[in-house]
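One chain comes next, on its own, written out as structure tokens in the form predicted alone.
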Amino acid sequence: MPRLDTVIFPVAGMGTRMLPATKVTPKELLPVYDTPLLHFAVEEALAAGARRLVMVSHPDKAAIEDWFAPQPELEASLAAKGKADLLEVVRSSRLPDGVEVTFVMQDEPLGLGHAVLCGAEAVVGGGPVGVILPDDLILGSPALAEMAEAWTGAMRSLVAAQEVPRERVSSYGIFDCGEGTPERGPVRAATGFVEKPDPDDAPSRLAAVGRYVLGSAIFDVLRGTGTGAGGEVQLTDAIAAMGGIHAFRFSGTRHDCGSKDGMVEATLAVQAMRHGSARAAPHLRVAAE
């Protein structure tokens, strides 16, 4: 499988849709049943071959950096009390050997495109990079790994895609897949990409979901991309300007964990998975093997 050495995680947002829960806890660390939302995203990146995780965060969200740090006192306490099962759960969040996490700061909320550009300083090499929005929890087959498998050198961008109701298109980036655009399995070429169109003007109901594989040229394009919808630098605008757009229909089930109802639905889904599995929680080392 082609490998995405670097995956960028835009995690600087304040999570206002999840208040009051996010007043002191970053939304990425809210639990989905028994596991922080960010844990699922990291596990998915590792399944796609990532060895460099770039967290584009905010100075007020130090808890995310703390989550990656070792907890020797906690581990020693659990070991002394003979709580081997809980000790294993704590240790399960350690990153595998050879995987590094880097933090860069996005001090102002200037849009997803700006967040990805902030991550450019931590990217090494000229290959494609992955982007995961942890708010979009995709259960089942790891979507980013599926996308890495589908990526070819002829592509400039590959974006996870899902049909949404017509009344919801104004909340998404929407693909323009004109008649005659070729399809190859789950991959479909697109002629354009429109950010949050009016339902009457939307070219389709095929919407971008928070997984991207982007050619390294995206950073140069983003540097020249002005503000778009909402007065922010939109990643969709840069992808459209770069051309070579491809939509990818992933096989998993997506849950919008940026909303309260979506978080409840995801929690119930994970609960059902846990009761049907011998594993108490996802394990990052297993995902990376």
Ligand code: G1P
Second form
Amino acid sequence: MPRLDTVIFPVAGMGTRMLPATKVTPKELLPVYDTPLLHFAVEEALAAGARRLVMVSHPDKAAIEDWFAPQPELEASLAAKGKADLLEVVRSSRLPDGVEVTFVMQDEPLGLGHAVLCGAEAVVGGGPVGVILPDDLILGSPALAEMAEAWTGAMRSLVAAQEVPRERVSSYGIFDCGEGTPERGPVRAATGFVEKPDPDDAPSRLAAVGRYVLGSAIFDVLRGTGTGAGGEVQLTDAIAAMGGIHAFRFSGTRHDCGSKDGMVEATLAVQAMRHGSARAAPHLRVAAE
Ligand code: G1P
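Next up, the form predicted in complex with this ligand in place of the form predicted alone?
Below: every chain and molecule of the assembly, starting with the one above.
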């Protein structure tokens, strides 16, 4: 399987939509049933073959760095009490050998495009990079791994996509698929990509979901990308400027964990997985209870 060596995780946001839960706990560490949102994202990156995880974080979110630190006292205490099952759960949240996590700080909330550009300094080599927005939890099948599989050198970008109701398009990056752009399996070439359009002007209802595979040229394009929708540097604008845009219909189920109701739905879905009443995501080691 082709693999994505580097995956960038923009995790600097203040999580205001989830207040008061996020007053001191980063939203990426809120539990979905029993597992922090971020852990699902990391498992998905590993399933895509990632060896270098780049967290674009904020100085106020040190708890994210703590999540990746070893917990020898906790492990020793569980071992001493003979709690082998819990010990295994704690150990399975460690990064495997050969995988490293790097932290880069995004001090100001200047937009998703700016966050990805902050990550550039930790990227090694000229291959494509993955981007995962942990807010978008995808269960059932690891979307980024599907995208790594579908990626070809002829593409400049491959972006996860799903249809949304027209009244919701103003919350998303929306693809312009033009007239009759070819659809090959789950991949569809797009002629344009616009961030948070007004529903009356939206070119389609095909919306970007937070998984991207991007050719490394994206970083140079981002350096020259000005502010767009919401006064922020938009990743969507840079992808549109690069051309060679491709939308990818992933096969898993996406939950919007940036919203309270989406978080509840995701929690119920993971509960069903844990109780074996839904097909457990095979890439989630913690699901194998
Ligand atoms: C971001 C992107 C948007 C995309 C969305 C998916 O928006 O800018 O293009 O459709 O993620 O969740 P945000 O949700 O950060 O406003």
